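Here's a solo chain for you in structure tokens, the form predicted alone.
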Amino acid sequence: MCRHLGYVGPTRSVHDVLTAGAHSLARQTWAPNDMRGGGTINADGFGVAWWGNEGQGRYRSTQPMWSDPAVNETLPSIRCGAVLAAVRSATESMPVETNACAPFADGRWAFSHNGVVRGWPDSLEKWSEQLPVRDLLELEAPTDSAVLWLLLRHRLREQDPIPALTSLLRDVETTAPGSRLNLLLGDGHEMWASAWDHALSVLVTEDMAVIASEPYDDDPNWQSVPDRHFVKARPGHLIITPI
């Protein structure tokens, strides 16, 4: 049920943010170590979006990381100081395809969703239907993590980050009980989360701030976040706060 990984902090190359530590987001791709029940590897594909001095960049590709030659032919040029990314483990009847690779991304926001809705389609129609036409053509893979992006999208032109991603879960809760929603929203400077039936952890200091899955080493800073809450990153800032 996938894996993935925010990162705001000191300008590095996007490769180093992928492979960092001994229990790298790209070895999390072949040996994750919390997946709840959601599969053993995640090989169905991958995707990065970052934010440097140009704006923002994304790749995503239907490949393993570990076999995609980007990560380590280019991806190491490329230098930023935030960065968003997520590896992926297709849901049974779910396609696997570029566009249904997270992160999703709109102007200065980024997304990914790790886990899964339960249900899927028929437990998102309710919500989707209160969707612009224009949004909905716009989706960009029949799969439940591409709906919940256009869901928070759209509250987010209305609704500050905590606020739209707390209506998204409590909305979706009530039509798909039981459902995965480790959401994670980036837009270069600060992140958002939350901890919903999936493991998540976060690392702050005065310099950088991550929001991952799982941690990538073994640094004693590292918290894991209770289930059913929020999380509200930057660098030297930290809120964790119930759902």
The other form holds:
Amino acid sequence: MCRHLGYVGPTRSVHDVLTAGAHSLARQTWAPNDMRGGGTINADGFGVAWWGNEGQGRYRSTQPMWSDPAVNETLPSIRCGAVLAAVRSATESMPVETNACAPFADGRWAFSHNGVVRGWPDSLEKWSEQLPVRDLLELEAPTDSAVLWLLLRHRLREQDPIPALTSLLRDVETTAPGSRLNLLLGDGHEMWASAWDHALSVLVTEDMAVIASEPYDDDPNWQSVPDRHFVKARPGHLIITPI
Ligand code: GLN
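Let's compare: the form predicted alone is above, so bring in the form predicted in complex with ligand GLN.
To see the whole picture, the full complex is given below, headed by that same chain.
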């Protein structure tokens, strides 16, 4: 099951966010600690979205993070105060292609999903029927995560992140029980995430906030998020609440 990471804090390079710490997201590409039976390594591509003084940007690749030259040649010169990144272990039967790599993005939003929707695609049919046809035409890849993004994006037009994410989780659980639904949403200022049958940790100080599938270092202030809990975080602000 993929690994993801969200950061909001002091300005630094995108490369630094991906590689800092003895157990950085880059290292979690080939040596994750806590996949909970969902795959072994995260070598089916990666993606990163950033929010900086020069605006927002995104880079995605089907190469593992360790072999894509952009990681060392391009990302060190991009500076930003917020990042949302993911490394991918494609679920069986889902394609390995750039468009299938999180983060999915639209406007100020970026989104990632760690996990699998059981019974996909049938189990998401009921919810997808409620989407405008225009949205369905924009499906980036035939994967469970790409459909989850369309469903969430539609709800975000009418709802705040917490009700949008909560209603999506509850709906998907009714038609796809047993799914693993660690969702991560960011807007460059705040982050929202769910722990739903998968690993999730959070580190918040006055200056910065990080939400990550796995802690990237041994800072004792990392908190493990209990299962079926929701996180909202920004620098100096953390809420962990049952879903
Ligand atoms: N099911 C999603 C995909 O294939 C996420 C994979 C994962 O979390 N391992 O892209």
